[in-house]
Amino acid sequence: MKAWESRLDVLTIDLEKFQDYTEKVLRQGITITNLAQERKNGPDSLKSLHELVQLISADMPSPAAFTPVSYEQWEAFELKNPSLLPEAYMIAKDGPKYVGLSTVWRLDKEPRGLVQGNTGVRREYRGRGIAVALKLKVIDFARRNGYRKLKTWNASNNAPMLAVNTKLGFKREVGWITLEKALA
């Protein structure tokens, strides 16, 4: 499996130029809120992310087989960690349905720089542009609260996303190759 790093300089985007993503999005019903709201509708609302993440994650393309993260390690590792920025942590609903998402935490050693995990769909919402939404909404985050670069990572295999981190601007850094070999 390859992987690659990539970088966006997040002053050099043209957001108006990608303004008719987030008006499909609007005119099909979908709100994009982000994790400091959600908090604030109590644990049922994590629970429900919780699940996303799981659909989510289990959809995207990794060397090992999918193994599902229990609540309790999600919590801890998630949203726990000292890093994450529930403000850029975006989400999109379709009512209250949770259907999208795009995680983010600081960089340390780059103060002006995130780092943009997991950005994913349900299955029967891909396609309608709400990708490209929440990624910008992260991008319209970091530049108004002083960050400069967003860094990500993408499986070569995984098409979809690579044609809109390609799409937004995002320049392929490194490159990571997974191996492996099975003993008899």
Ligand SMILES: CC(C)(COP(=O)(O)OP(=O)(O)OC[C@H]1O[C@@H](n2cnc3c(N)ncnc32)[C@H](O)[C@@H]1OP(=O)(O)O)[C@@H](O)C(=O)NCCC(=O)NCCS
Contents of the next structure:
Amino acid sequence: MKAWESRLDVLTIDLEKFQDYTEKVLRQGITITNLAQERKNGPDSLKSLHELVQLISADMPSPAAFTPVSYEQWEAFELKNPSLLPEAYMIAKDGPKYVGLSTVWRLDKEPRGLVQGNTGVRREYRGRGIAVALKLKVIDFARRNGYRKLKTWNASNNAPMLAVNTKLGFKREVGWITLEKALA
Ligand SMILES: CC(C)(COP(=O)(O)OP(=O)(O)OC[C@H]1O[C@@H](n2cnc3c(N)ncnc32)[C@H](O)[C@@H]1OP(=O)(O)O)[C@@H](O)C(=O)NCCC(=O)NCCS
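Take the protein just shown as the form predicted on its own and give its structure as the form predicted together with the named molecule.
Let's see the whole complex now, leading with the same chain.
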């Protein structure tokens, strides 16, 4: 499996150029909120978010078959990650239903850098501009909070995600190759 690392200098993007995506998404009744907001709605919200993370993760290209992650594990690794930025963890909602997300965390060794983690949208909501709208929100957060760089990794066969990132101006860096040796 090959994954491309890509980077975006958030100051170079012309946000106005992508305004149509945000407006299109809003016209469909989709709102974009963040984890800091949703956490205030109590544990059921976090349970719903965990379910969405599982659905999306199952659709990501991976060298191994998908293994679900329990709520407790997800909470320990993702929600309690000290580098997590809940205000930058964007969530798309259709009414009360979570339909998409885009995660972000700090890069401890690069104070002005952020890692763009998973981005995903429920299957039945894809192709409506939701991923672009979510990532625009992340970029807007970065710009407003003094961050300069967004780093991400995408499987080389993940055409939709690569299309979204290329559209937004991410520039490809090195490729990370995963090899498997099958032991007898
Ligand atoms: C990748 C993913 C998040 C995209 O979500 P989405 O909401 O459908 O994306 P959008 O509707 O915002 O698409 C944006 C653009 O990408 C383009 N695009 C989408 N699929 C494409 C494909 N297969 N090939 C080329 N371009 C594609 C669209 O044409 C669209 O551009 P346009 O509106 O200017 O035509 C979604 O497919 C997904 O959840 N996949 C599973 C999880 C995953 O793999 N996440 C990435 C790993 S972190």
